[in-house]
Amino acid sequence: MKDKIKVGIIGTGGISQLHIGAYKKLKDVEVVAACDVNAQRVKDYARKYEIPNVFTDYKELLKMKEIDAVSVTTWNNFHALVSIDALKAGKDVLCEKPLALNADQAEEMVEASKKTGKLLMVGFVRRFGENAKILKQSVDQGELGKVYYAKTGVIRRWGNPGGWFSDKKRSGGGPIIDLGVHMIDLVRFLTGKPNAISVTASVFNHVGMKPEVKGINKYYPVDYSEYNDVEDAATSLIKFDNGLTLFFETSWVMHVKEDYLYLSLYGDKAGAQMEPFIEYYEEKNHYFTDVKPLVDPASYDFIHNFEEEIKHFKDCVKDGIKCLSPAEDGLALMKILDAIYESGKTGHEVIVK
C-alpha cells in the first residue's frame, strides 16, 4: 500500500478550488498535476497550489503513470469523455455532479467503470454533511416509520450565474441540473435509494437572466457572459417504486422575497427537515413535539462537506472502502433529470426507464 496517493485535477475553474483545498489537508495525498484548456489559468493555479506538472491536454496528464486518481472538475459536457478516458488509463475518478449531460452518457461511464475495475465516484457532496448523516441514521433505524412523502427545493431570487452555466451545450441545463441534482439525490439517498417510476413536471423560461438588476450580490463564473438558453425555474412531482412521492422545485431567477432551501421527509411515525437545519416532528406522551439535535454549526459549512467527500474518495482509493457515492447513483439521478426535462417539454407524465 502506498504511503501517499497521487492525484491530478482536470479543470481548474471555481469548483476545483474546493477539491484542491480539501486534498491539501490530507497528509497521505499529493496533488502532482493540473490541467485546463486555459493555459494561463492552469499556470496560475499550479503556482498558487504548488503543483509541479501543468497540462492543457488532459490526455497528456493521464499518461503520467504515477497518478492514481483524478478529480474531474470541468464543464459538464466534458464529464463523460474525460472520466471514461481516465478510467481506461487506469485512474480512479471523482467526477463532479452532474455525472453527465444525460442518462445515456452516464450509462457509458458506469459501464467503463465496470469494465476497467476502477472507481467512478460522483460528487454528491451534500451526502457528506452532518445533517444528512444524522437524518439518514434516523430513517435507517425506522424512527420516522414509512417515509411516504418528501418535499425539497432550492429557490434563488437572482442566481443565474451566466457563462458556461447558462449555455445548454456545456451545462446540460439550468437550475434543474445544477441545483436539483443535489436535492433530488438527497431524498433518494436518505430514503434507501428507491427507483423513480414516473415524473410530471413544468419547466419555465419566462424571466431571463436579469443582468440589469442592481443591489443584490450573486456568483459569477470565471468565464462570465450573458448568453442564456436554459430554464429559469421548474417544479415536478416524482413517484418512486417504494410508494414515496416527492415534490421538488427550483429556480435561478424568480420574483420571490428571498432565497431559500428546504428538504422535509414525512413518515407515519415522525417527520423531519434537514434544511435549513435539522429538526424532528413527532408525538410524545400524547403531545406533538419539535426536537432539534445539537449539531456543531461548522458541520453545516459547505467547505466541511467537501473535505469529508474528498477524504472519503481518498479512503476508497487508498484503502478500498465501499464508496458512499457510486456512479450508479449518478446514473439513477440522470434518468430522473432527463424525465423532468422531457415532461416539461411535452406537458405529460413521463415514465422513467
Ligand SMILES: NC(=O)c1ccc[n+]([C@@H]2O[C@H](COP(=O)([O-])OP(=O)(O)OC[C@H]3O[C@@H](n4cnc5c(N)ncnc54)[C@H](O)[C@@H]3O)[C@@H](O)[C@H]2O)c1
The other form holds:
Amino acid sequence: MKDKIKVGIIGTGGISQLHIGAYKKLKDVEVVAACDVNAQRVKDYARKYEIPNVFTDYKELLKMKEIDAVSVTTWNNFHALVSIDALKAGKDVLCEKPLALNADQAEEMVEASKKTGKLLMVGFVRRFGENAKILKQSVDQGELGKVYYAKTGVIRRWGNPGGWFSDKKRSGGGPIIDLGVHMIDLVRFLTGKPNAISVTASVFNHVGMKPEVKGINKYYPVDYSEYNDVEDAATSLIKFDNGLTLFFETSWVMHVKEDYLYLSLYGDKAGAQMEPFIEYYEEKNHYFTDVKPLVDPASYDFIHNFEEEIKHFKDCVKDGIKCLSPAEDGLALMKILDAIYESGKTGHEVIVK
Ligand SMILES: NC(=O)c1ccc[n+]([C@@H]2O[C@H](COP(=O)([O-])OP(=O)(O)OC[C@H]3O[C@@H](n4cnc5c(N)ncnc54)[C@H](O)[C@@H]3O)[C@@H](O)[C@H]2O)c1
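Give me the form predicted in complex with this ligand now, not the form predicted on its own.
First the chain shown before, then all remaining chains and molecules of the complex.
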C-alpha cells in the first residue's frame, strides 16, 4: 500500500475549488497536476494551490505515470471522453455528476471501468451528508416500514447559470440533468437503489432565461453567456421495480414565490423528510408523533459533503475499500434522465430498460 496517492484535476472551474480544498486536507494525497482548456485559468489555479504541473490538454496530464487518480470536473460533454481515456491510462477516476450526457455514454464509461479494472466513482455528493447517512440508516433498519411513495424537488424562481450549463451540446440539458440528478439519486440511494421501470414527464420551455430580470442575487459561472437552449422546468412520475413511486419536480426559471428544496419518503410505518433537516412522522402510543434528531448543520453543508466524498474516493484508491458511489449508479440515473427527456418530447409514458 502506498503512503500517498498522487492526483490530477481536469477542469479547474467552480467545483474544482471544492475538490482541491478537500484533497488539500488529506495528508496522504498530493495534487501534482492540473489541466484546463483555459490556459490562464489553470495557471492561476496551479499558482494558488501550489500544483507543479500544468496542462491545457488532458491527454498530456494522463501521460504522467506517477498520477494514480484524477478528478474530472469539466463541462458535462467531456465527462465520458476524459474519464474513459483516464481509465485506459490506468488512473482511478472521480467524475462529477451527471456521469455523462446520456445513458449510452454512461454505459461505455461503465464498460471501460470494468475492462481496465480501474475505479470510476460518480460525484453524488449529497450521499455524503450526515443527514443522508442518518435517514438511510433508518430506512435500512426498517423504521419507515415499506417506503411506497417519495417526493423530491429543487425549485428556483430564477437560477439558470447560463454559459455551458444552458448550452445543451455541452450540458445535455437544464435543471433536470443539473439538479434533478442529485435528488433522484438521493431517493434511489435512500431506498435501496431500486431500478426505474417507467417514467411519465412534462418538460417545460415557456419562460426562457430572463437575463433582463433585476433586483435579485444571480450566480454567474466562470464563462457566463446568455445562450440558452435547455428546459426551464420539468415534472415527472417515476415508478421503480420495488413498488416505489417518485414524484419529482425541478426548475431553473419559474414564476414561483420562492426557491425550495425538499425530499420526502412515505412508508407504511413512518414518513420522513430531509433537505436540509431530517424529521420523522411516526405513530407512538396511538398518537401521531413528530421526531426531529438534533444534527449539527455543519455535518451536512456543501463543503463538509465534498470533504467526505473526496476522502471516500481517496480511501477507495489507496486502500481499495468498496465504493459507495460507483459508476453503475450514475448509469442508472442517466437512464431515468433520458426517459424524462423522452417522455417530455413524446407526451407518453416511457419504459426504462
Ligand atoms: N456536485 C455538485 O454539487 C456540483 C456542483 C456544481 C457543478 N458540478 C459539476 O461539475 C462540473 C463542472 O462544473 P463547474 O460549475 O465547475 O463549471 P465551470 O464552468 O466553473 O468549470 C468547468 C471547467 O472545465 C473546463 N473545461 C471544459 N472542458 C475541458 C476539457 N476538455 N479539458 C480541460 N478543461 C475543460 C472549463 O474551461 C472550465 O474551467 C459539471 O459537470 C457540473 O455538473 C457539480
